[in-house]
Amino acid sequence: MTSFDAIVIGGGHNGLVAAATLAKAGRKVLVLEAAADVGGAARTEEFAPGFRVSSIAHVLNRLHPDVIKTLELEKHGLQVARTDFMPTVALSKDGPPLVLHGAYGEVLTGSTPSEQSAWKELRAQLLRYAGILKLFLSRRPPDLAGMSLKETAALGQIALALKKLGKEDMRDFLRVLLMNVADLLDEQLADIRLKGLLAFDATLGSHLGPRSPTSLLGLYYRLAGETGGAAGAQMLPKGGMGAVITAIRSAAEKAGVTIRTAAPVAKIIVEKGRAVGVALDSGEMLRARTIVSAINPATTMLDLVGPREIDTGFVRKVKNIRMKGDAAKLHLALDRPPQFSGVDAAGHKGRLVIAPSPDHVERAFNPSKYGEFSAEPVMEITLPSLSDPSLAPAGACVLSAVVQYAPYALKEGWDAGKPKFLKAIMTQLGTYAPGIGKSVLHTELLTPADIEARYRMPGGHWHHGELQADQMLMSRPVSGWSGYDTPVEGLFLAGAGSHPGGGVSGAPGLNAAKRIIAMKG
């Protein structure tokens, strides 16, 4: 058996985080990929001749301003800079389209003085109170059974935001905070693309509608994160998410980490309670002192590990993870750029987002509930070959769009329901860039079983269980245990399936080598 003083399962970009962190703290690290190539559902893949697009995540709005620091990213070629901020468009039917430009609306354009006004007291109260949860998401979760003097200290400096945010703020915060989005939008806006936006940006992979209990915390999750230093920003990389990918990987290996791909591990071995290793499915065995898990929690511990090495009430917790996915992700190569009506040069550069009101989300959320799919259904689309071309062939373009609501389990099965549900999707293009479908030479439409299926994310949920109330904070992946140890003594959890969440953050690989390096001295 070869030895390691850790081996990192999953090189996805948590895991990658996480390898680095570790070696740059002197240890001898090892990380294992199942498929062809280190990112997951961040890599850069070609998917017709000549045409590349960021796989599943194709937006980077959270890269966590410590995990740039600490792996120096920089320095390996990441370029985050805020004129690369991409502006949000909320496109309509019937007239121009809604702009946001900036970092998530510092200037809003295609509305009224007194929508702009409202807009722009509302996005300073989001901000402030997301600047609370903030706080939260960038440290490993307070252990409340036993607490040491750092935990209660961090907790003293929420506690002290909180009163920074003055009597009527702070009431307003604990007032709003498990609200639904739609609620909240109705008491302060008029328009109904703005309002529609912000509460497709709430629900945006969660099987959530607008009008569902909570579901205003998915807008303060994505406003928690940062980009080239402000909140809410976000921007396309040049070379797609891959180059992220790209700039981690080289972290990672400069500071003496193994890299392995197409090594898929089938066991992870348990001696005396402790885990000292790995089986790969070829059978090879090698050893570690430290065993981090950067994939699924429920595969890690029912799957490589198994129940028999687990207490049961554990088992039971993690089985009830909920993490069944209800997004889609459209690929298309066209032959030429589309144009979206009313849509400026700048416009078409940016986010596009068909989500013309709240009850328009909430009437695509509805049939998910039942297994079925919307035929009007929401998105989020990027034409990221218009910002670098060398995504697609000359005068050719890529169309990258995020599909809501498309349920796991459907009712009819994805074979028969994939054919009706894209045509919905381009009938529902093609409402908003008229003539699109005759450009089409290629289409790619994953479903959430195909997620499953290509990137071993059970569920074909890109967050490895709900970000909602009940699975976030210390609830995350299981209460009991959020700080990214297990029961078994020596594995430590470090993907999207740990506290904070999913997204391109790199905060659960961060944060679980912190914990490590802190245990071991």
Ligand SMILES: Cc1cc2nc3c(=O)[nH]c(=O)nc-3n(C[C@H](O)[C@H](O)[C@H](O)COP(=O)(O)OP(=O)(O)OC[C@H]3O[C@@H](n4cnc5c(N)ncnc54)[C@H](O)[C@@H]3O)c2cc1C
The other form holds:
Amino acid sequence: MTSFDAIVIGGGHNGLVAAATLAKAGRKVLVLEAAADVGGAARTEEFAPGFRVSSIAHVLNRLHPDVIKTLELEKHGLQVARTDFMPTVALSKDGPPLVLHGAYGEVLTGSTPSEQSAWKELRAQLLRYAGILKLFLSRRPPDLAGMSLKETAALGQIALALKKLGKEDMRDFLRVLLMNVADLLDEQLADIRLKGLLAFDATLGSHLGPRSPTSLLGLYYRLAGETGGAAGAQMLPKGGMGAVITAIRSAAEKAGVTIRTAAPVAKIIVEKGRAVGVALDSGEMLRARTIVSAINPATTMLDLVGPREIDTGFVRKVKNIRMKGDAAKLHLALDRPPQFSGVDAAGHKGRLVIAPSPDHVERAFNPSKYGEFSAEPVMEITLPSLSDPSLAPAGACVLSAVVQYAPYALKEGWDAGKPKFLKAIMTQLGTYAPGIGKSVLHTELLTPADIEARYRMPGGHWHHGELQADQMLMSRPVSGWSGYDTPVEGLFLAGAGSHPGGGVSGAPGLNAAKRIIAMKG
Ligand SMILES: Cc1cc2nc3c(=O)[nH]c(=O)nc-3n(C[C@H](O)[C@H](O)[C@H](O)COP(=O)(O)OP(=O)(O)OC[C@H]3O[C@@H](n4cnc5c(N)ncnc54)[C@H](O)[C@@H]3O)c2cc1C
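Output the structure of the form predicted together with the named molecule; the preceding block shows the form predicted on its own.
To see the whole picture, the full complex is given below, headed by that same chain.
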């Protein structure tokens, strides 16, 4: 029987990044993935005959540069070119859209000159402040209780970056840090289309409305991400998000990682407080010195380890992680490309956002607090087959949209609610792209409950746990255990539920692997 130094549970992108990094550092690594294929929520799949789509995550905007560099992903086929950056189009019912070009609106068109200069100033400020958060992404959050000399030095670098902001900016940074995004936008901008778009981006993937306290943090998190060296830039990978997985998988296999699919882990074996192996659903047992769980932290600790192996305080903290998703995913197979009113050909290849004002986003959010879906949902739409015709039959088109708010625990239940929510979405789409309903050949709507069941993402949550102030940095996944270690010796966490959070970044996987290597695990 082959023995391994490390077993990675979960072959999502973070699990693969962790495995590849460990293997490159000389460890013998096995990845165990429950599904028939690796990639988790970052796969490309066929949803109708001849139509393929990025089945959950569809926009690449935060794959961490250290991940690309460490795994040499460009050598493994990942293509990230500035020419692939796509615009964002803020759609409006009442007139022409507003367009952010380049890397998150280096140029803004469709608005007044005074709004353009207000945006230029706000954009620069947002990027400066997001730059502070960015310093935290590729390292363990500071352990305030017991910092090593190295960690103290790293914190010093962050303090220096803060100081570099200058007195005025630093004061403002601290003033706005925990604000709600709507208030900040009202202070600085006038155009409700631009404000609606930013309100949407700040709250995408979270259980927050733009007027919820701290909602601005979501915008910083987004802008702390980068693509091709440009903060806030976004693209649709050729071949869908699965192409990113293909590159990471290739790097992992080249480094010697063994990958087993259709191998769900049922249990983490703990002996005398130490993780020593795993048991599969099939009953097969495998042992290793280090166990890396790149799946949800609550599933890991409560289901795979079990509460009997951990102290009650820790169990309580894990049980309290909020992770009920609000984002649904819609896929339409269309017999022809749709026409969004007032949008040109370049805009149709971009990210089309329906969030016409912050109030609209807030009103869409409100029902979700009471377990109801939005009557007029907000959404981020892409038409990936326009830039990559291999995704659809000739002349046809794929529409991929993230739609909010669709509460995981819908009061009436999703069996009854899904057809009604789909109707609300199609009505909303038809307002912006008249006649779109007539060209639909096939529809797939994945609610958070569907996402949970199909992709093993508890609550169907974007980040495997809300990414809000109390569940970030030193408090992610739970306070006291933010550095990828767990109370079970030899067991580490490496998925989106860990710092810094979700999105296709690979940062949790890379940071966890670096921690394990530093611990000589
Ligand atoms: C609707 C929606 C839209 C999104 N859109 C975007 C987007 O456009 N851009 C973006 O960057 N991010 C997006 N995200 C977020 C992104 O998809 C996730 O944050 C990211 O994919 C998480 O990666 P991961 O590797 O940590 O976990 P996952 O992708 O969830 O991978 C975990 C893997 O572990 C496997 N697994 C689970 N349990 C077991 C077990 N017991 N044994 C073995 N294997 C197991 C699963 O099958 C899965 O393959 C979106 C999320 C949602 C919900």
